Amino acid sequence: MTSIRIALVGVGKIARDQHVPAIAGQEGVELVAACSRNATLEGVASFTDFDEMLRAMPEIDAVSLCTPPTARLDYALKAFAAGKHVILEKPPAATLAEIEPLVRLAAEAKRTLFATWHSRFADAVAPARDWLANARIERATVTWKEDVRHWHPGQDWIWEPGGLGVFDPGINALSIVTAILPRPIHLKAADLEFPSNRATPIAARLSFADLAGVPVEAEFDWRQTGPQTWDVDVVADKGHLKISKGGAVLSIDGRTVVEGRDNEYPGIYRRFAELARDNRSDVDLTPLTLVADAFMLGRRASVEAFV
């Protein structure tokens, strides 16, 4: 079977740390090109201009967009016009309105649009979803705290409009929660903390509920040093379910039942290969919608400057 030839657009930390090794280790996909204004990848053709890359390498089958979200729409439009499949790193776009025309264009072009949520491919997520499918849930709590200086060193775009701030990692938590809970949730209230010199929040507290009134509380913070916290706790009639380490570990009533590895990005490209073979798309905007709602409903507080 011929591999799907992929060009990686945006060669930053996430591309180097996750996308490159994931593509290299996944059957059915092959990295053949990279496009970045100021970086290259060894072993593949590298370009600084997206249009030039498409002209020079018509054999490219798909582009994987790892740029900041504000840049993705233009690249995706050009990719579909050139007959390419499109993979979107999370979050899939800077705004919800940008995605609808891309879904339509993908269908018209008979190409794949894949809005990825890498945390959903963590080893604990599917077993947690299955365990909760027939449970009566009482409450859920999300604690997602990490050190922004470690995960986004020198990346100013995350503090600009469209960069999401603490919701850049927080949306990973929401992608897990919306994948494992049997009923959809909606936002009721939010408190957002913005550094006095930044345009996006550094911390957030959010209150959700499903239509039956089951509460889901979430706390996101980018100021935690030392050990990082990426936990989802669900209390149900069947017991206490806990997802930890960002989705790698699942425990039930304190007993570890899944202790996984870092399989998220290989899972993304495995799923993409399945979709592209049939020219199907997979675009779930639920996590991005919840984040957009937080910016709409959230009470804003100014906190100390981030430097």
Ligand code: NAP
The other form holds:
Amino acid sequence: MTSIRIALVGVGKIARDQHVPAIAGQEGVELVAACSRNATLEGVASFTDFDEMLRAMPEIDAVSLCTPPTARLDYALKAFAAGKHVILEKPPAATLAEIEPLVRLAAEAKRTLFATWHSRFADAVAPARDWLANARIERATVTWKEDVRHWHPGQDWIWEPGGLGVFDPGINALSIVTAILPRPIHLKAADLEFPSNRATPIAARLSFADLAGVPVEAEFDWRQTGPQTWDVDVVADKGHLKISKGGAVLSIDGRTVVEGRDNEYPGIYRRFAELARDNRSDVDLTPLTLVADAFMLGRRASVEAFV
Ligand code: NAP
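For comparison with the form predicted alone, please write out the form predicted in complex with the ligand.
What follows is the whole complex; the chain from before opens it.
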């Protein structure tokens, strides 16, 4: 079986740190090109212009869009027009309305659109979902606190409209919560803190509930120095489930039952290879919808400037 030939678009932190090694280690996919305005990748053909890449390398089967979300739509449209599969980094788009038509375009082009949520491939997530499937849930708490200066040095786009601010990591937590809880949740209230000199929030407190009223409280904060916290706690009739380290570790009633490794991105490319075999798409907009709702319903406060 021939490999699916992939071009990475937007060669920045995540493309280098995760996509390149994940593709290299995954059977059925092969990295053949890169397209980035200011960066190249060693060992593959590198382009600064997307159209030029498609013209020069018709053998490309798929493009993996690793740019910030605001810079993906045109590439996705051109890719489907040229008969390519499209992989989207999270969050899949800058707006809900721009992503929905892409699902139809993928079907018409008989190609795959895969909106990835890397945290859903973390080792604790599937066992947590299975453990909770028959539980009566009492409440859930999400604590996602990290140091923006450490994780996003020099990335101005996260502070611009569409960059999502603290929801850029926070949406990972929501992708986990919406994958493990047996029932959908909706937003009831939100408090968003915007640095006085920035267009996106640095912290958010969110209150969700499911239709039975089971509460899910979330706290996202980008000002945490020292130890970083990426935890989800679920209290249920059968015990206390805790996901920590962003989805790598699962414990039940204080006992560690999964001690995972960093293998989210290999999972993404394994899943993509399966989808592309039959030109199927996988696009779940639930985490992005909850974030959009937070911007719609959230009470805004101005806080200390971020410099
Ligand atoms: P990044 O380091 O800023 O890299 C993104 C690259 O996209 C840039 O280097 C830039 O390369 C290109 N680009 C194209 N249009 C752009 C525009 N309008 N503004 C800025 N850059 C543009 O960002 P990243 O951390 O890799 O994040 C990219 C995506 O991956 C985001 O959606 C993010 O949420 C997701 N992600 C990031 C991480 C992480 O740990 N960093 C983890 C998981 C997912 P050229 O200038 O060469 O074109």
